[in-house]
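Take a look at this single chain in structure tokens; it is the form predicted on its own.
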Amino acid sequence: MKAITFVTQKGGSGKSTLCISLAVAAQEAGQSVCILEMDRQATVTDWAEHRRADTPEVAQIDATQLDDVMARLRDSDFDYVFIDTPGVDSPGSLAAIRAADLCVIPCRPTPADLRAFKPTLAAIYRLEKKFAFVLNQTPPRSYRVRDAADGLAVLGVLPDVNIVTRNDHQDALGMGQGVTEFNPTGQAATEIRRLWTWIAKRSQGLLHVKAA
């Protein structure tokens, strides 16, 4: 079982929405997934309550429960556990980084976001964890995306796909679906599938990228 932690200390980065749609895409690719939600905003839990399907399983936990829950999950049949963390610096975020096989850092192409992830990145370096940035909620075309990608690539690993701001993401969330379920042939679904393929290879050590 591989643990993927979605972490950033900047609220509003789209972390929970990204976690949800990637979990659904992973299931569609044949993987069994559960989501541990540590964010008190409970976006994932609310999504699950509006969902008709029984999977992925979702559990809301706090930092004190994480080690015990992870120990039990490692004896389960799950291929992946996704950990959704609070958008603030907290003991829960640090515990989730420590538990991760891969940390995914969503980042919008804004100056505030590009500054905000630095404490997160410092903790990841300190714990010697594998990580990747994801440019999230990007405009379809903008010099900001190019500039942000260039800056992030210097600091670490960046996939060759951005998640563009599209209505499908919020519409899917409201329906209790992943974006690949809501509009399977849409551009948002294509981007999420490409991103999941990249993350799956990275988490399994099949994608060898040298970080700066």
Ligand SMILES: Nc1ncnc2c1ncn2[C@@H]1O[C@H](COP(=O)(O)OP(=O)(O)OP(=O)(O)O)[C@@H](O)[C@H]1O
Contents of the next structure:
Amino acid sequence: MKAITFVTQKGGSGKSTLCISLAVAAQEAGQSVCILEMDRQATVTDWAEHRRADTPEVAQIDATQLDDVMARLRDSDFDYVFIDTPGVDSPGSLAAIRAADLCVIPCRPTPADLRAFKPTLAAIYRLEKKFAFVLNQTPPRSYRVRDAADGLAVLGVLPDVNIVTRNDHQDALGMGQGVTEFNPTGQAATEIRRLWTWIAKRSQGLLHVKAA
Ligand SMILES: Nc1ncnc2c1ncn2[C@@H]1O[C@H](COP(=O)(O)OP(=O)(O)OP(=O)(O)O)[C@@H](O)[C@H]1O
Ligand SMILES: [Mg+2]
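Since we've got the form predicted on its own here, give me the form predicted in complex with this ligand too.
Every component of the complex follows; first up is the chain already shown.
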């Protein structure tokens, strides 16, 4: 079992959106996934309540419960546990980084987002955790995205796909679906599937990269 934590204290960068659609994409790729939600905003729990399917299982927990829950999950049949964290620095976020095999840091290509992940990255370095950035809510193409990608690539690992701003992400979540269910042939679905392929390899140590 691998734990993937979606973390950055910048609100609205796409932690919950990516967590949900990647969990669905991982299931479609044959993996069993559960989601631990550590954010009282309950974005993932709300999504699950609108959902027809029973999976992925979603549990809302707080920082004090994480170690016990993870110990139980390590002996379970789940291939992956995804942990969604709040958009503020909190004991929960730190515990979720500590529990992770891979930390995914979603980041919009804006100066504010590019500055805001630094404390998160410092904690990840301190705990010597593997991590990856994901550029989210990007325009399809722009110099700003290329500059942001160049900057992030220097700091650490960046997948070979960015997640473009697309209505499918918002509409899918509203319907209790992942983007690959909502519009399987859309570009948002294609990007999420590619991202899942990359993250799965990174979490399993199958990508040769220089960063942690
Ligand atoms: N690629 C995308 N295209 C379009 N909309 C997106 C995309 N990614 C995220 N959004 C939208 O941006 C908003 C914030 O996303 P989300 O809730 O996933 O961020 P978050 O990092 O979990 O925020 P918080 O820190 O508050 O938990 C949501 O309304 C979501 O639908
Ligand atoms: Mg969220």
